[in-house]
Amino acid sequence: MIFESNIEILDSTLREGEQTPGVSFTIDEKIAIAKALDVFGVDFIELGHPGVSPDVYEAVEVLNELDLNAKKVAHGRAVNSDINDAVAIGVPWMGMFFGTSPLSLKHKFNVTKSEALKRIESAVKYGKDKGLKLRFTAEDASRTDIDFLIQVGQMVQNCGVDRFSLADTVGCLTPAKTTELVSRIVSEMDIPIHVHCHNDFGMATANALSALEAGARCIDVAVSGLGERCGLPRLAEVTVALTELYDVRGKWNLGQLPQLSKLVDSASRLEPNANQPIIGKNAFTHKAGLHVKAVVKEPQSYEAISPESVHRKRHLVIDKYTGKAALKNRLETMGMSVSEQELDTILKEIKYHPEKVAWEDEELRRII
């Protein structure tokens, strides 16, 4: 049973949505989208990850100044620099994340479970000492050992975290598995549970609704299902399903959906069906720097199935979300070797051109 008084919607169009390959919103577009989301009636709006690039930092600053009813959230890693960004901008909430699965611990961080707990604890305490409201996300929670996941959740709860979020990072959950996972975590925790579902197998909306049935408080969505690879649950599908199938009388202005979708579709300039599971153009395309860095080391870090199994190829996008590891990998595949200083200079040039949604090899050669 879904208790409508507890349901909250977090929209991630401006953050995860901009991680869609080929998408880069202007600040004016982000302002228009944020205002439209607020009129629609979402509870949280993720403004972006300030540490990504100068234009994202500026956008988060501008968006944070808007007079919105929705709670404003900055996205960031469990590191002091990202926490300091959120504090400097003055965003009330920070969505802090750290990968907890064996793949994440080994290939992203090269740490043991105990070392991971210490890093998470330190970051959470630092953020709370700075006065932030925190939602801690266990990235790749769906592939994390359940006992360790509970240990992480209870530890961050004891450190003062306000919300605990479970991320199905590669979209490998089913509705039944989602129910089992969320029910167990809800029974072990005293703070509200959020769920972040990906659509790699086309089950993001079903899994999100199952999470609410199992006792989750808040689910992440995006307009038109934007997001890495195959994206997130669609705002329209989730809110209309809750209204019509579950008889939930939310505060959502459903009549706003066509206008909101048209606004985001126009700003994203995304090809039709680009993020369709399995066969869409973006299904095996990785964009965010942290994602690409991990995929280069171990593709399973952000892929539930290999592209080769369905006769597809993996693509790694270079744009403003790119990190040093991803850029270095691309240059090496081009047969080019650069110094660390040159790498920093090239990366800075890329991040100062947010309008470019994909840097081709020849363009990178021209920079060098």
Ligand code: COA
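The term rigid core refers to the maximal set of C-alpha atoms that superpose within 1.5 Å between the two forms. Computed from a predicted model, the values in this text were never measured in an experiment. Residue numbers count along the first chain shown, from 1. First, how it differs from the form predicted together with the ligand.
With the core held fixed, Thr178 shows a CA shift below 2 Å between the two forms.
After superposition on the rigid core, the Cα atom of Asn80 is displaced by less than 2 Å between the two forms. For the chain modelled as two rigid parts, C-alpha superpositions between the two forms yield a turn of the smaller part by 177°.
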Given for the second form:
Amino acid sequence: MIFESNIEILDSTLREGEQTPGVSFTIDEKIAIAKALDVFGVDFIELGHPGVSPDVYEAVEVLNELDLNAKKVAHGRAVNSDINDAVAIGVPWMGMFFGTSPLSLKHKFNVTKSEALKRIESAVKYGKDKGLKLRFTAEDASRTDIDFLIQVGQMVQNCGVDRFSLADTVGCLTPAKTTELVSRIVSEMDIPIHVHCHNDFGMATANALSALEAGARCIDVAVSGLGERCGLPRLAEVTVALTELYDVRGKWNLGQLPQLSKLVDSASRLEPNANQPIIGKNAFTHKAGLHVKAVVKEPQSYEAISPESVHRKRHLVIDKYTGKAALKNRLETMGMSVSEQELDTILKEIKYHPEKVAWEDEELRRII
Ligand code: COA
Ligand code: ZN
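Cool, the form predicted alone is there; where's the form predicted together with the ligand?
Then the entire complex follows, led off by the chain already shown.
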């Protein structure tokens, strides 16, 4: 499937990413991350919610001064104080949200649908009067009654809102449900649709891609999938999948991904997952004998993309799963040639040491 070239990515590492339990970025870290995201080529960068704390407010001020190609967005509630913050800082875009599901209306706001519509209308009109570009997010859209969701969308559109965003706040969509929801909303609206997916069932990336297939303009991501609870779709997976599986070419500097992930992982101080696609330690590492043998001959046998395309390297592990061909290949790269019988003996020795999960060259030399 080939998308129109105008699909967009909004990166929320600095906003929702900082809502990850255990994470608080310094302003210098935020500056470095914003610059790296811009070099990578995202379309929108959420700078933060100024109303959260003085340091977030200051960070949004400082980040807003950076010379970036990406559109800068301040996050905030549908309340005048948050709108005033965005205006005072001078951020061009505000991402304004209001929970529209029955749960939000009842338990968060204790309002009826018509009261909610009035509050939303008053806030978006206030924001537009102040000259902001507005993305309005229906928080918990996936658990909102569809007719009410359309009513909210059309109302904010009539008030001049620039983008309408659907948040799958607790990650309860599936790809098929995402397609149904987004197609319906796209058919009922004229302004571009954004989708914000959560990963509570591990489907955030699949749902986000389904949203684009169904006609959404923009999806939200975070580096390393940071965010509340199980986080958002990962920037790396989304952009590499769009490039490789959907043939969206030339939009992003994919070679920046390892550097960008390292930067965010070091600032978040969270352990990166070894088996994370694209940037995880194991993403281009092969182990079982059969796999290594095939990869040495033809890497595509067990690689969906080449490691070089994302500035990574291929690794071949030697342990008890190693086969003869893989060991022979490794010894050859070490400049050693051994007889078939010696190869069998070395392999036997390796297989008698299940506790060793990655034999180094020096250790192999020692057995030989
Ligand atoms: N739009 C309008 N009003 C909202 C709102 C929204 N989206 N969300 C909450 N409010 C109202 C609440 O109903 C409450 O009103 P009340 O005082 O009349 O009861 C008031 O705002 C304060 O609620 P809340 O924001 O929950 O206050 P708090 O002091 O506990 O928390 C923040 C303040 C800034 C820390 C909090 O808003 C926050 O965590 N923001 C960042 C997270 C976020 O934006 N999450 C949602 C999207 S992922
Ligand atoms: Zn979220």
